[in-house]
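Given as structure tokens, the chain that follows is alone and in the form predicted alone.
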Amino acid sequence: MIKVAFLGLGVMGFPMAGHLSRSGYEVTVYNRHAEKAMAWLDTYKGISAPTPKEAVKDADVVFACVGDDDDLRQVTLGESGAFSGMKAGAVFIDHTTVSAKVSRELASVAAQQGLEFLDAPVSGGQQGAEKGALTVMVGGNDKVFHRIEPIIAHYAREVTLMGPVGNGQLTKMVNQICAVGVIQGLAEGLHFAKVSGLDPEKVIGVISKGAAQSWQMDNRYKTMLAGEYEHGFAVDWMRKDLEIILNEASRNGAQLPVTELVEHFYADVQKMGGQRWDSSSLLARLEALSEKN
């Protein structure tokens, strides 16, 4: 029996840890807010621990899915951090979307302590996590990856090794760059259709069979037209991801004019009170601007 620990039970980590429990693994969970851990135990079989260090005791594999670089450092480093409690040879898998810099930093610390580290950000959102259909982009040692891949597969439909530590995060950045451009284009298309007097449903019915088709179109156009944004990947999270991307682009010299522009648009949505709205709420921004004019 492989013993695992899962640190972070947010909208992604909660179901991901649940898939591991239902697959027969002995799971110990930790969450900063203990009531979330209690809620998880009401749904799944496992135990909880009050600190990351205690959660990872005797674990063969430790998963983390927290908020940002600082959150990741808090659950890994220090006296009560996971690294201080993991046994030699154990594997730490980080599913948080963070900077490639912090992934490399923590991988170095882990190696000094005889631990393995994989950065493994995910795509697919809350719906993908609940359905066990995430896409996972991994950076790290290939032998460790192939040993761990069957475990990750319990909540993923695609798990791919992208190269050394940090490459998982860089690949996730590419994912977000592509996604926000598509979301903005879809928002503009729907807005244009509405102000032109077209039937947006009929428009999507036609263009979704051609070159304009996308995951965002298939899964978000109905809620966008209904103005329903209380679901999915929050604007706050997307803006955090875009800030990571733009910082990396500043470092490596990549030119991202559309990504930079859409990041400003998400800042506008936040000012509208849409911090927790789904990232498809870019349409709400366009509609607000149209009303002003």
The other form holds:
There are 2 protein chains.
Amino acid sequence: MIKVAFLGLGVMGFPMAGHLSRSGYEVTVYNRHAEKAMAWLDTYKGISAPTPKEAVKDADVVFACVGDDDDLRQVTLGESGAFSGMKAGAVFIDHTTVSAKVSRELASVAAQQGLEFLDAPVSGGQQGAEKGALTVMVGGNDKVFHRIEPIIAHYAREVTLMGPVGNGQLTKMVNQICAVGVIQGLAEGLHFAKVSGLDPEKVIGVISKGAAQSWQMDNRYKTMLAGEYEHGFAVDWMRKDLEIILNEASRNGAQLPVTELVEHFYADVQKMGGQRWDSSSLLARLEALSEKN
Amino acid sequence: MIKVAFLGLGVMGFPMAGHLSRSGYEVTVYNRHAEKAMAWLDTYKGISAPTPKEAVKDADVVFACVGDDDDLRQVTLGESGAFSGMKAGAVFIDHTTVSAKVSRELASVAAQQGLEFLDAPVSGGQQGAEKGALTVMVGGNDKVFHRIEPIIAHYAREVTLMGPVGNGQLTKMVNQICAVGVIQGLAEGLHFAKVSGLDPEKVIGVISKGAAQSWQMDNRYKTMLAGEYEHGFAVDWMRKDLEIILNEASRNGAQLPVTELVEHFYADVQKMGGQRWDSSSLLARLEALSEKN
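Return the structure block for the form predicted in complex with another copy of the chain; the form predicted alone was the one displayed.
The next block holds the full complex; its first chain is the one shown before.
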């Protein structure tokens, strides 16, 4: 029986750990705020531990899905962190979206301690996590990857090894770069349609099969037009991802003018009170600007 | 037997007029450079005329697909223009992508002369025109629309009335606004993937089913990665469309920061010699900038 530990029971980690429990693994969970761990134990079979170090002590595989670089350092290297408790040869899989830099740092520390490390950010959102249909982009050793792939498959539709540690994160960054261009373009298009007096629903009906089509258009235009943003991928998280991306670009020399601009736009949305709004709320910013003029 | 005239035999008009001929209409064609009209007559059944005025004199319906606002004014209102030759009650259908302003001007002149006018820009590109699978966005009177819809259907997959004259053009503008956001985002994503040392093909394989997906990603990433831009929708035409859009936005107050930025990027591509490159060539600009640094 494979024993696993899951660190971080947010909107993503909660159902992901749940899929592992339902698939028959012995799961020990840890969450910074213990109430979430209690709620998880009310729903799923498993045990909880008061610190990462205690959660991981018997685990063959340890999963983490926390907030950002600092949270990840805390849960791995901090006092009572996971790395000080893991047994030799155990595998640490990080599902958090963080910098490629911290992934490589942690992989290096893990190697020194006889541990394996994979970076494995996900896409597909809360719904993907709940349905067990995430896309997982993995960086790390291929032998380790092939060993843990069937475990991750319990909550993923697609698990792909993208190269050495850090490449999972870099792949997720490409995803976000493409997405923000799409979202801002769609927001500008819908905004233009509205101020021009067009019927935006009808416009989307006409243009959504051609060269302007996107997943965002298909899945977000209705809520954007309705000004409904209480769902999906929060602006705070998108902005965090964009900061990571722009830091990486300043290291590797990539030219990302629109990504950089849209990062500022998300800062504006935060100032409007939209921290928890879906990332499609860039339209709300354009509308606010338009009203001011 | 319905008699039609087709003015402008470019990459779009040539096959569109061809579909009308093959569908049994009596077609008279006019092209500024007569060689194109000769080539058309070599391929299709019909006759040609030396001026728009002569081309339209017996026509029940007149189609135009020319270059820009000035070309359209010339072919309608210029010396030997179509409006001076059309019979009362005939319908003028403009397939050119032009400003909503010129569409409304021409509709007004047409009305004074007892003519009907519809603006009807298309999307779907040369391939769509050749296959008879264009999307046509129409502005104008709904009775006239219903009369000519079956004729347009010979080269269109979808023909939609979007409201009064000008609304066809405004709808096409929304299409272009959404598309340029998508293209620039995709270009930044692929550029970032390459400079990060990722396998961009593999990255697209992973991210192309989720929130970053787009028609451009599905249909253009391969040629973008190969640096092949000798196809598709030319940068010169996209820039013309964006100028029309930004003029319209300065009138209606729409906020289009990324559209405006990308208009400058296309100007850069033109300076690189990419006037005829596909609009996906924004990646070439990022790569050139990256090499300079």
